[in-house]
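Single chain ahead, by itself, as structure tokens, in the form predicted on its own.
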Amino acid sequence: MTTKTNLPVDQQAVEAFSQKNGEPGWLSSLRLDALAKADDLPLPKPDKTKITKWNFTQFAKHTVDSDIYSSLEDMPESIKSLIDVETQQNLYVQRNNTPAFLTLSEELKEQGVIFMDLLTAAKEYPELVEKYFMTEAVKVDEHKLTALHAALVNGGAFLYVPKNVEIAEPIQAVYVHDDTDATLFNHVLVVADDNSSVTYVESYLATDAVQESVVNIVSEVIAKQNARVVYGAVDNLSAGTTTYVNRRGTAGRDSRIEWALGMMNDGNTISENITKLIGDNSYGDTKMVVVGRGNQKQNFTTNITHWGKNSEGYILKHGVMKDAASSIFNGIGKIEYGATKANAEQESRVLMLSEKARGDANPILLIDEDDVTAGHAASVGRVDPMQLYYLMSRGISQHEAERLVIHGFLAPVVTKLPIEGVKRLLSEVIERKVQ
């Protein structure tokens, strides 16, 4: 059974949007084909979370025009605080659906690195974007939300690192959501070619003015042979915003994909984070922290699937729930037949700070090969009274002791983020949400 979409945009509107942007024929065709499929495809079915009444499709406008920033100094303090203004040479800022600022160092340009907004990249590098856009990590016809994403994508970034190029400094993107009418169908595509390495860090930043909106985020990471991609993200979208976020990666032989994700949205959220370890000796590591509050409902599925021999996959998820918030944490380590010597490890832990808060941690191991190692751990409970007792016995108040325990509990992801401003943002959001 499928749910009819009844979008506020139709085929003519999608076609007009594509023509206005001067998109290549392949992208226009992909949009229209995806829109036609959306009505017949079902919604995803996240375990233990009913989303059929969530708003993924109704919005005031598909795109809005926003002012751009002429310089770093022209940006509001909420953005500048995320950026090392003196040293950051590789930065993209998107304001709602408008590419508002872009800078890339001359050194990286000379090495062939491409970093720009996605829709411009589709025009300037059509063959390269077409090769990877929703062809490997995420497919258009998986379900209704991936089809809608392909049809309505209206923002995002493209990052390509050529063979043998190692980028030392992080590449940064900031997606600002400050218009009540704005919706985000944001697509981020990161391709690291053979023997390359890059760290990409993004922040989704919403203002209090945005009360209701629809956000549909898809990120694809392609790590070719012996490449390394570190992907950091802090999602901080407003209450009332219904968010679908799908971040996936495929790792080739001897390659690594490492995720550090701070999921701090205040609205209802479903999240998929999947890493496919295709090549031998490939490596995947996912670290995620979540804080839920109010009445929000969230569902997080993290999956690392092993096809390559000697592949290693690690999942670490820590969540804090307060008020009447509820979250489902599904961790899946899957070892396919033939992935000998693979290692799949995972840990999911949830702290509940109030009587009505709910957390559910579900570790799952699916093993189709004998010569492997695998393990999991999961726990759901209150703040450890022994930890509180130890801190309070040294003169620390109960409130401050709880705060210290929570920050320590979430530290594995906070410390992983490589940009100080983004790390500070995550710490500040955690502090505000758990008070």
Contents of the next structure:
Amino acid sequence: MTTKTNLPVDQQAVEAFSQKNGEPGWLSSLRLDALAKADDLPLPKPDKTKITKWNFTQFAKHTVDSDIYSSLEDMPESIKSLIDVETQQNLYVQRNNTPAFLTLSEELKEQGVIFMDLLTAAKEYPELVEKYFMTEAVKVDEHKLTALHAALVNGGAFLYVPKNVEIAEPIQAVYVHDDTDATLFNHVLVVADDNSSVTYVESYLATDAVQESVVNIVSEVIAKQNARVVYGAVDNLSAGTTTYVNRRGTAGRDSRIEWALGMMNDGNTISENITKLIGDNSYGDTKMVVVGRGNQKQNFTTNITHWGKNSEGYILKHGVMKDAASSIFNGIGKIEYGATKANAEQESRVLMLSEKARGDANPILLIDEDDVTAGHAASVGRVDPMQLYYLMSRGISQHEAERLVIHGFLAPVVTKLPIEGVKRLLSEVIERKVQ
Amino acid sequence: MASTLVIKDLHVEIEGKEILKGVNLELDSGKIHVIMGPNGTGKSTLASAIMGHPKFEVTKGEVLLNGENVLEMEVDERALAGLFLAMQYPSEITGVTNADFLRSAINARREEGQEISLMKFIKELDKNMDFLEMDQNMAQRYLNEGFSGGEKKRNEILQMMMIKPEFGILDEIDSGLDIDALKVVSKGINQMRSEDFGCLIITHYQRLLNYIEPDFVHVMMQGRIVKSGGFELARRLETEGYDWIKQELGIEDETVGQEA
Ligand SMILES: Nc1ncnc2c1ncn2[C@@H]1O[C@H](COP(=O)(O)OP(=O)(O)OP(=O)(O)O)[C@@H](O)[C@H]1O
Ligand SMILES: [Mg+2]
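Could the form predicted in complex with its partner chain be given as well, to go with the form predicted on its own?
Time for the whole complex; same chain goes first.
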């Protein structure tokens, strides 16, 4: 039976895609089940941004084929510059929907670390992937975009760190969007087993070739007991791309999840970042920077929800808005009943560089437990004229003084990114965007 | 090269209120001038107006640096022309390290392509920080952020030593300093002292002048310079206070907004 949908991909196409990939049965049925739901489920409702007219579902092609990179030398400079070429031994590069390059050090392989593209992982490690793929952090049927994502997932990476394995050097992924027909349903699944530790850093990179397109990203981080995951990301998708990006983590007892997110897309973007502090003594930290320009509309919802006793959650967001860009920053600290001695702190700061720009910081604390501490600070303002005066009184031009203040404003997050190349990328993108 | 900074009949308003009511003062390189005066008499206003603080409006008068009217210049142009103001309350700037800031300030004085090399810059910075007995990690800290009162003052002097202006205006550089810091800051100022450097020091305390011997001392009241003299004037103020000047000039309330 084939039901008619309003989606550009029907049941047959999904079945065929799954078959072509040689996917295990559970994944095919998960896809079909999700597809059936996607039609009826409503869009998500990001607070204060109306997205009913945004295009998340209409696109030309579900997948495209791209050439792979046979070596690091084969990659364009824009990718190479992101990679600390001499030292980086753990790297996945994806070009549109094609796994284009992969390397993982022998040492990590021997320790049982798994790092590869998601769809291959689903075949090679079906139990592991099935156990965590959209089961804990993000559920298939939350809304239309999660369901669509599950049905159409066509790229992404799987990273598994076994018990007691602590990885010092960062694991890196680069997702290149250089074909305007490519639609990314990218899924990253990071599982850090008990007492393990890992740093994963990704960059989404678009070239000028990309006009209108749709990107739907879901990242899931599962930090089991006493695990530590540092997750860095720089999103830099094109002006014509409408992006839904959902990055979630669940932290078990004594675990830590730290996010450092550079949200540099030029197109309309809905970003949802949620950390669920489930275990006692768990710790969540979200640092995010945003630069909005042109006419783009964006919504950044960051949420840390506490179930664990003694859990700590910190949100720090800094946004710079120029031109006629408009961004909503929703920060939610939620403490459930029973999460005694939890601490929820958040800070949102928005710097406005033009009259037409709009920035809204909405700090929200939802607390169902008495024995907790919580706090928030939010501000929307302009570059402080006293700071400019001070810098200029040393001979620095107004333009350079503004540049320093803006970079300084974003520095607390930029400096947190654990890979030099990615940090440099973020600085350069910021530089370019705020000019 | 000898330079001059001439302030002529300077009138300054803030938010419609006249604060300076005709200040006249001539500074020459090689000389140190001191301005003293009770609180709220317009000393910081004078310093700010010379540097171009955005809130202060000059309604009359001139400030000539080597004959050029700096009042027509932007703040950064005044700095490049040779003025430096150590502020009473320096701004804090998150995310900008002291070192990056100083390098920008130095490079602003150089042509594109002629920027100071990192090696040379660091050497110069290390040397001056050592001289001012500043902890080396202050270079990598964000500009003035979380600096103690005394550290901020030292940092102002560090900037002056790195930038090497023609004229330094130091607004209460000695306030809030312990005795050791006072010595260090004075050492910095004395180090700058030369035929090519002129200085205007605003202070409430003669104790600074025990370390830096001034050539001229001026007293400000009601937004004007009401008395000028040599070092002996500062000594007399220290022992006798300002009352005798007020009596001499028939001033009842010395703050601005009052007329003599
Ligand atoms: N930003 C401002 N807004 C309003 N009034 C101001 C402002 N700055 C200065 N004033 C006023 O101008 C007058 C002179 O202030 P100024 O700071 O120049 O005094 P000062 O001589 O430096 O005093 P102190 O010794 O306390 O530093 C004061 O009455 C002060 O309140
Ligand atoms: Mg003052």
